[in-house]
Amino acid sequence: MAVGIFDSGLGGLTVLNAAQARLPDVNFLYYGDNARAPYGVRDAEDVYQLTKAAVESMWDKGCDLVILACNTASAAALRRMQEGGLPKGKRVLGVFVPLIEALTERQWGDNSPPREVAVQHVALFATPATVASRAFQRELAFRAIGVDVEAQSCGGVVDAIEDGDLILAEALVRSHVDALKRKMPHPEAAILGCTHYPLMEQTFQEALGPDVQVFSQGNLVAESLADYLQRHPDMYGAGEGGYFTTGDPSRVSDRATQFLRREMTFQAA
């Protein structure tokens, strides 16, 4: 068994990398549905069915705990999977809550009523499906009041990253930031609401300016996971992890190695 990390493609590698650095003694099983990426342009039912099938495959491979390191999957599938009932001893967690807890300066697991927070104007950059779901705003409302969120759908960025065209990805990021600023000229904070986007974090920061605090998910999710595993040591799992993909293992291995700047070898899921 191992702790599972799922993403529609390569974006979840940013969470995997941070989690491995934070929890070096934990085995991780990464599963990328690269053959069907990106999820951000699919409808909610499609995302749910694909996510559910992937998570069940990860359970079959020995994972007890699966992190949906995909904001689109977290938005469209997480709550539905949890409410539908999970097999005994299995858990699925998303990536929104650690981000919102950091934004609102709440401790991990703080379930107190929503309250006013320091940051009042927040830019959300996400995939079209995540923006349409309004899942981020819904989760934020459980923890904070009076926060103005302006969401910007960032079409094309994930495709460019998956294709390895970082020049195009940078150009698209700058274009989307410009579009956001026309709607919200002076955001105080920016949420990178897709796990692909930390690969472009420097570009987002440069386009937004030095006064905007940029929140990305890798380290925040890793810290939240460490806290969760400390409270639930039975979910650590044991045995070998590994890297799996529904896409071409050779191509995905090359892309993953390029992104993380360390050798990664994927096998067919």
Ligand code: DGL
Given for the second form:
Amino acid sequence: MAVGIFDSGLGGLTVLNAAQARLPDVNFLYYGDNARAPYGVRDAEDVYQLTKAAVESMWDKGCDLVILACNTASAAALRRMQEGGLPKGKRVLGVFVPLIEALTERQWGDNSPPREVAVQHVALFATPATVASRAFQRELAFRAIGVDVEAQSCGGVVDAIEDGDLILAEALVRSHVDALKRKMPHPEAAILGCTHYPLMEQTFQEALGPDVQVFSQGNLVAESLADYLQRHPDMYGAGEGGYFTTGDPSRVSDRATQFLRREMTFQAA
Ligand code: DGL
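Same protein, different condition: the form predicted alone was shown, now please give the form predicted together with the named molecule.
In what comes next, the whole complex appears, and the chain from above leads the way.
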């Protein structure tokens, strides 16, 4: 059995790590399209085609359920893949909804009309493609009213993380937080709307200050996955899982080991 976790590169490891801690008996198949990262500077059609090809290869490796642990792919490909019809017994889920449910303090599957919520000023940090898609704002509008979202497109951060240049990533995060604060001086909450960004969560929190509640997706997605699998015990898939990359396996293994602080061995996808 293996549940699939997909990202353009290393960011989905933040979701994998939380999912493995929450569901220690489940095998996971991780697929990072590192050779083609970053996705966040590509157009929606390109992201859709790349995501679809990767997910199909994960289905071929035995996964029935694939989590798009990539906001850029979730924004550009999830709805289109679902509406286009999935092969029998296959499912693909994204990472927006668990986060928005947490932000709006909703239980899973609460489909009641949108209502006022505690937070009113929310900073969204995401890739250029996710910001351009307005997918977060759309999902939020289904659940909450009166929330002012200021989006900051964080160019360069994913590239720096993929290159292992954390000094550059840190400098870029600080400058993107400054830019956001010029537009929204006092956000109550900040959403890390790219799965790479939790790798820099401490820098975001420091730059935003202690009064801002930072939401990241790892634990929220892991919890929602646990709930989903309990309700759909037929979705564990086949095969043993493993860690796959379209990039250089030894380079990706080194970076992943550095980020998760445990041995991670990738093989060619
Ligand atoms: N981790 C991806 C996301 O959540 C990064 C996208 C990219 O490759 O730019 O959006």
